[in-house]
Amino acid sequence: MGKKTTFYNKHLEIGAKIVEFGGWDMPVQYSGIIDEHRAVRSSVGLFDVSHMGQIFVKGDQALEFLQSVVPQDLSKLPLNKAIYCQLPKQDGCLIDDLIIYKLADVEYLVIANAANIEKDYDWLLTNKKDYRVDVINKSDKYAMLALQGPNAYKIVEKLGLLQDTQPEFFTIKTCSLDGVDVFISRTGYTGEDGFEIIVDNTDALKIWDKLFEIGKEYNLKPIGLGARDTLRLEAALMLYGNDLNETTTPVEAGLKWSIPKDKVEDYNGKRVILDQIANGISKKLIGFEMVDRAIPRHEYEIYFDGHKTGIVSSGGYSPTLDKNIGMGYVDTKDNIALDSTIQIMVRNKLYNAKVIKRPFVQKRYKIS
């Protein structure tokens, strides 16, 4: 049995199918993956993401400390803004990928992936050294909900946060929703507009009930991990453990946009990462859609011109496109480009696929 979130009994009451994920017992689906997926794309859905970690970094050297462990340049991060970054080792490969929020000049909130909370926390403590900073893991104190979809902002407005006072894209604020103090950010993992709400466990059930009460007007549905995965795959968002891991660098994963070349401070893996940007890599991440009728899955082999070139990192059915799609790493020596034909090995048989541009479905973030 895994750990249980504050909402576990709620999931059981509304008929969720529960699976183990990252050490947690989590809902994989309620009404069905495709139905839940389409609810988020067309209106709004609510995800329990309380398995994610909340690690606070505080102190007069909080910035200097974080600058030493992530490639992004946090010195350029405005107050209350968020930034996507990675947590690399000395070899440039990744312990995790993160969202970091600047809560104050001397305080940051780090959001860690569920299975990596303790690993990330231990890594931060190991790298703390003599920095005047406190690293505090409050993951067991907070619950976290993701309200995602084009009608998400309407529900938040009816909770008391008017549209013109709602956080902008990749921004966080503290406020009261229906009398409950929360952190609310305009972030998510679906490619849709939406919010993530971090609330003390003691108030979490009240927020859950209120969201569904208000959300009836918009046919708000609970969404499980199954639809969370199909939604993020369509948006070509990375999943740690699939598309990112401790043998992959951010450059190989196509994340050069998140690696500033002009950052002065040293950080773990900087030499390797900048060398890859300057001199190239041996593998790269591509996106593809199946031409033949077959479903690509994690760790299926990829072939090109008669030989194995790589491996599928994520794959599955896209309800929006009604196609089977995937991402995977291939050997850069094969010069695989857009529109190239590749093959996926499925049950000892090769099926054709075409390399296409990512994301597979256009993201619809509300960016001011």
Second form
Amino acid sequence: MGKKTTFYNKHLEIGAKIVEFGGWDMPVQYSGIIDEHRAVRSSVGLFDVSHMGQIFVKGDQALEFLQSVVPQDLSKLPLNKAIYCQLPKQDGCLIDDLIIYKLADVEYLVIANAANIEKDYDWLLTNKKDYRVDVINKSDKYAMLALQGPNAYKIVEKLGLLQDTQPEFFTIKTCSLDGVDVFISRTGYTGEDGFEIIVDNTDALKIWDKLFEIGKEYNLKPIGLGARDTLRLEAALMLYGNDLNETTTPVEAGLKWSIPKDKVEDYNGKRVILDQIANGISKKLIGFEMVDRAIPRHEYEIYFDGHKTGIVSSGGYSPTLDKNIGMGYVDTKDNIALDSTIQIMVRNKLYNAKVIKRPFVQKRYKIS
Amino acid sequence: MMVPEGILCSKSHEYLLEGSDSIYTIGLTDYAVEQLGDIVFVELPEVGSEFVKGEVFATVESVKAASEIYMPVGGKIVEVNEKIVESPEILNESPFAEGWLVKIENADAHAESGDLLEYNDYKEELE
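Moving from the form predicted on its own to the form predicted together with its partner chain:
Now the full complex is given, and it begins with the chain already shown.
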């Protein structure tokens, strides 16, 4: 039995199938993964993501401290803006990937992956050293909901936040939604426009009920972890534990775009990461679609030109494309490029796949 | 859902339905397809191949995972349901009628089916 979010009984009431994920008992599906997936792509869906962690970093050296633990340059981050970050060790490999929000000049909010909350918190405390900051894990205080899909903004509008006062893409604001104080950000994990709402556990059920009451008009559906995975895979968003782990660097994972080469401050893993950017890597992440009929899955082997070249990190059926797609790490020596043919080993047989561009489904963020 | 009379179910959720002339239909129970969720891929054996009781003869994949399917009794494959290879969702919609997997031939199936449960007993065991 895992930990339960504030919404656990709601999930049971509306017929969720529950699975253990990252130490939590979470809904994997309600009406069905494909149906839920389509609801998010075509209208709107609501995810309970309360298993995610909220760690606050506060103090007059909050910026200096965070600069020492992530490759990204937070010195240029405007107030209320979010940034996608990683938490590397000295060897450049990743403890976790994170979203960090700048709440004030001296306060940042770090969103951690469910299974990594304690690990990240310990890592931050270990690295705190003499920095004048407080690192406070408030993950147990807050619930978190993700409202995702092209109609998400209309529901938020009916909750009292008019379109021109809604947070812009990758920003956060604090406000009162139907009398409840929340953090609301324009972020998500689906490739669609949408919001994430962080709310005190004591008020969380009220927001849940209100969202479904208003959402009826848009056929708002509850969405489980199953569709969360198929949606993020189509958008080629990283899943820690599959695509990222303590043996992969952000450069190998194709996250070079997120790492400035000119950041002045030193940070954990800087030497390795900059060396990889300058001199290359031995494995790299690719995206592919199956040509033959077979479903690629996490940890299946990838072959090229008759030999094993790597391993699938994430794979599965794409409801939007009605194809089987995947991502995986391959040996850079094989010079595998777009349109290359590779093979995936499925139940001891090799099946052809073609290397294609990521994301597999175009993102539809509202970027003003 | 119409459950055909006389079906026998295995603990691993396959069903066996006796036809005429030692021909049996094998499929997945309604409980199995409900637990699997949306089925998106089916791999069936070749007609003519033979399997013993308990052997893996097919694979069914839902969005979430791949599952191996076991022979509830042994036998020779005499027909496979090509329709579900093209449209795997039929398994979710109609596990007992249109969504059958294979037909086998086995003159001695009765000797191997002793551990299989009648549908009502199978359902009770699940609770």
